[in-house]
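One chain comes next, on its own, written as structure tokens: the form predicted on its own.
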Amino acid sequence: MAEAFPDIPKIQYEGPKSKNPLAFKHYNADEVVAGKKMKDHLRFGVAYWHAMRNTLSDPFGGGTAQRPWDDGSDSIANAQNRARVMFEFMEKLGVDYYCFHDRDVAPELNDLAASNKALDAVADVLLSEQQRTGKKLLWGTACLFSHARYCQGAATSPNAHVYAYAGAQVKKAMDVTHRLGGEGYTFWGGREGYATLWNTNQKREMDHLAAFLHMAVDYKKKIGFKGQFYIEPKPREPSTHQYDSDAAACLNFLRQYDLLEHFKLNLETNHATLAGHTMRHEMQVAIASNALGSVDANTGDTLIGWDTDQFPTNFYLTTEIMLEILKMGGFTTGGLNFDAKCRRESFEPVDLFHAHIGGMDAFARGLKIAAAIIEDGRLDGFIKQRYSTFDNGIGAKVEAGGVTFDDLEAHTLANGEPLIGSGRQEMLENLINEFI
């Protein structure tokens, strides 16, 4: 097969004084920062969905994304030459993961059976890729929201055919993830919600979804697939309300129906700024719970109210994000998943490069400056002395439980009005500005 990208070479690190805007500026991936290499911190995956098939559209125009080596046919063999693309762009950019849904890698076909073949078809493809590259699988999932079958939910469908037919369609993708070798698998509720209330049954609606994810436990144990199973948090659109809306009503519903045990947490930084919060809200939530599992790397645009899935170049966004995965210890599974798009006056396919270079190094540069934050101690230092009562007396007491009202009474009588100290929110600000 012909190349598809033959005018770009393998990308290489050429340090920040480089002007070549195919090279990385901060991403050296076998530089060691705080004790690992950067590609081990960062664990990289490219999205199959938007790197290969994003036709760039938007709400208002039709794509414009130019992708020569795609006939636009729903045939086995583009999809099968897709795949080969895909990996092609994966060593040329230096990347060692992917994630895919699967009506991405394989066409839908006119019955669940056809379409059953043609992903095993295409995963033929990929797991012989694999094989030739050493490229790995972070994860996978089914696509259970573009279909007009779904269009009023899949796992909380009103209808039990459709419900059957979604259960389905996540039995083969399991299959096939665990064919890979995935590291991983997402249920993300792209349609798992309502848009109102008249003509939902919100609790039954709840109560199938969790019998849906008990049978995914079940079948994963009994296919014998090890991989991390996630749920990926969004609030909202193209719902009005997503029961997955963000990472504490997770984490309260995985609580809720017993399945806590068997899913962590695919946070990703779009959705948290439709929810209302910040990517580090979201990701300190889930820490608090041993539930953060891996995370899509993107951003959203402040000043529209969608989902514009763009490519992380903030570096306060990516020093926030490395800082609490740093803390937490690094990634024990998942990784740093770019599902994130080119804007769609940027069209050429070198501009799939730069946009992956931009996140790339924007994730290093903050890989490293969270490290020099740690290193350097005056934050945490801040932060110990200031939750400093509670390491002693009765602050100490209430850690340790069996504190009664009584108790703080009693304190409060005997030591009068409490001294308290500034949060010093400024002064903060500007040592983190030291950094960037």
Ligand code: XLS
Contents of the next structure:
Amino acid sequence: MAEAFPDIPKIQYEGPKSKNPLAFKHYNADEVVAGKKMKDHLRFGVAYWHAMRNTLSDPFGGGTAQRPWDDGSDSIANAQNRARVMFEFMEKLGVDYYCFHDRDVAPELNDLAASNKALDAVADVLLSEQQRTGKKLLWGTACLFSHARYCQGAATSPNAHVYAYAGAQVKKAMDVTHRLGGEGYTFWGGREGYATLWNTNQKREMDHLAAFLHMAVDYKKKIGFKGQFYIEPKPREPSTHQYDSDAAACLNFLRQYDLLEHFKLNLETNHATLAGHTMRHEMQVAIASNALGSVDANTGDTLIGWDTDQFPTNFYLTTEIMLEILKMGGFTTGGLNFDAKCRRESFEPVDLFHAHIGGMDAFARGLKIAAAIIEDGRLDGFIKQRYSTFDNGIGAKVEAGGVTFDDLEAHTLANGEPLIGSGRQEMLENLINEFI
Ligand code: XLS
Ligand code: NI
Ligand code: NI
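Right, and the form predicted together with D-xylose of this protein, after the form predicted on its own?
Shown next: the complete complex, the earlier chain at its head.
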């Protein structure tokens, strides 16, 4: 097969002084930071749906992407060829992982048996390319939101036959993910929510969704799939309200339906901000329940109201993300999957390289900055000091449990008005700027 990117060499690390746009300035895969190689901290993944399938349309105009290797057809041969291009891309970029939906890699043929057969034929190529290159599958998933049959939901559809179709599709996507040695499997409920409450029975839909996820847990056991299950929160878009609206809503749902032990969260920055939170907030909520699994690395645009899925280039953002990851002890099955696409204006194949190089460099810097902040210790020291009244006396008793309102009253009557210290927000912001 002719190369898809004949003019692009393997991307090398050239250091911060390099002026070569097709080189890493900060990401040096084998360099050790905080006791681990950068590539093992960051575990970058390429999203098949964006890199290979996104035409770069937006709500006001059609696709612009130039993908000369793609004949635009739904043929299996085209899908197999595209799979090979994906691996050439990952090899040249030096990314170890990828993620896909069933319908990204293989065509939807409007007949379950035929679609499954096509998926197997493409999975043959994915498997042989994985073996040839050593690249791995971070997670797989099923597309339960594009086809018209899912326009009113999949596992929350009011129609039981659609629900059954969705289950059959997930079963196959799990089989293929298992066959490819996937380290995880993601459930993003693209249309699991509602457009209007005038036609919706929320309680029934949530019960159905929980039953669906329990079936997935059972099927996982049945086939011996050891990968981690993830739920990916998002508040809205395409639906008006999605049941998995943010980390807290997902955790509550998982707890309510006895699913928490089987799932972690796959958090995406642009979804966090659409939910009115920062990514760091969402990460801390997940980590507090030991449920942060993986990250869809992207960013939104403060001036545009939808999920723009842009490549992250902001060092504050990547520093905050890497601080949380380092503090939780690093990824296990998860990674940083670039769920991000080029802008509609950036339609050439080389733009795929610029975009990923920028994201990888931004996270490499974020990692180094976060490691330096932790190593320095002043930030953690300040926070520890801020809570120090809980380290002994009445505070320690509260944390140990068993304190009553009577005890709090007696303490206050004996001690009078508390002395409190400044929160020092500005000082801490200045401290962080020392590192960025
Ligand atoms: C869309 C989601 C999607 C999931 C996978 O907004 O981010 O891409 O990551 O289904
Ligand atoms: Ni995502
Ligand atoms: Ni998204």
